[in-house]
Every structure is written in C-alpha cells, then in structure tokens.
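Below sits a lone chain in structure tokens, taken as the form predicted together with its partner chain.
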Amino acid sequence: MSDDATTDRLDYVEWADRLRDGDLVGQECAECGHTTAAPKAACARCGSRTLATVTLPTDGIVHSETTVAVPPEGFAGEYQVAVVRLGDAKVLGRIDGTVDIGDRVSFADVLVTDDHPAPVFEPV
C-alpha cells in the first residue's frame, strides 16, 4: 500500500532525472489545485497527499530577479537568477542573458552543479 503511494508520487529523484532529460515537471494538488515546480510529499497549501504529476509550461514570465555578484564556493560569478512564473507555478532558475521583472522567458537548458540540476531560462 505505502509502496504504491511512494511509486505514484513525483519525488525529487524523478523530478531531477526528468529535468536532466529536458523535461520540467511539477505537481498539481487534486484537493486545492495548488501547482508547484518543487515536488513535495504533501501539498504545502492544504496538506493533501493526492498530487498529480504535471508537465509545466516551458514559457513563462519573470516574477523577480537578481544578479548575484558574490557567489558561493563552487560557483563563478556573476550571474542572474530569477523566480519565473510558469502557468500556475513559480520556479527558481538561472537566466542565460539578461531579463527584468515582467519579461517573457523560455526554458532553454539545465545547469548541473554537484549532481543537482537547475532549470535555465532565456529571454524570448
């Protein structure tokens, strides 16, 4: 029983595998409709465990952004990161190019650091 639930649920390993393959997926809550690009074990808004895996739109709008000039160890600056709105979900990603809030961007690439992938967006 619990094995089925685990198998059905989009977890980080599957999310990361699919992202590395160029497929940006998320979860939609069957109870409250909340959509996230950061899969969880239960809905962060309502607590429901009935979460469907959904393919997120690849085109979105920049919700907020900053250019990091002093990077952490393991990264070389400077670079722009942004919160991008993709349909009903928001996702944090790296920007290839330069964008402002409200700009249209498209999912273009994947950045892998320490074996952890992050989506990369570029201006449309």
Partner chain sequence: MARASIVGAGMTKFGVHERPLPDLFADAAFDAFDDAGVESPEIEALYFGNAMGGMTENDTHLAPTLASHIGCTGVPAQRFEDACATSATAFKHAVEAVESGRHDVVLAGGVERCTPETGLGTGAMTKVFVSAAHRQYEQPAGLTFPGVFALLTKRHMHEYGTTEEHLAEVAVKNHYNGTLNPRAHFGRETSVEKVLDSPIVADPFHLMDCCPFSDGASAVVVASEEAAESFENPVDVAGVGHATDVVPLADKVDLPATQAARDAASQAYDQAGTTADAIDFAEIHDCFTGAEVMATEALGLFEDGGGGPAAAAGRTALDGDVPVNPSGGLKAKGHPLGATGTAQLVELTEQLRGEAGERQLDDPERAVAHNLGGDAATTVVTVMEARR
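Pass me the form predicted alone as well; I've looked at the form predicted together with its partner chain already.
Chain alone follows, minus partners and molecules.
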C-alpha cells in the first residue's frame, strides 16, 4: 500500500488497461482492510476514500455462477459467467469450461468486447 493512498486512486481506464495486460488489480481500504476487485470512489464497507491499488490473487473459488443460454448480440452460443472470490475480493468473469459453486479456478485470459476487458477463469 502506498503512503498516500488517495493519490493511488484506481479508475476504470487504468483497471481496464492493466487487465488487458494480464494484471488483476483491485483496491484495498486503509481504514478497514476491505478489498474490492473493481475501481470504487470509496470503500464499499466503511466509506473511506483512502484506497490503495493492490494486485489480486490469480487463483480463486467460484462464489456464484450462471449460464447465459441466450447470448447478447456479438456473442456466440451458450457460455458461463461466475463471481470468483480472489482472497477477500470478488470479481465477475467469464468461465472457460464448466464450473460449480465452490470449484477452484485460475485466471487464464482476458476477453475484450467493445474495448471492455473481462477476466476469463478456467477450472483448476
């Protein structure tokens, strides 16, 4: 964590650029230690604006999952997405393969659609 966490503010553009480079980052609150996987202006738990950018673990556990049976325009066929717990943080990502709640997954790739990246996880 940096000494001046408020100047270490992670915004969507930086988060997306780092994800495209294969770097999973989030934010950790200096006040309560809560970690999020996506950029926030304030801590979701305590409201503090003293947040620092942190590197997230690349291995996690499936917290919830669903299968998209009718894909939106631009996507082909059925696919699965999941909320993956990475340490204290949770991130929504695409699943390469099939998983159930509680399965272990690993960060494997990045899917970019309309210039917006999303992490891709695969079963371990």
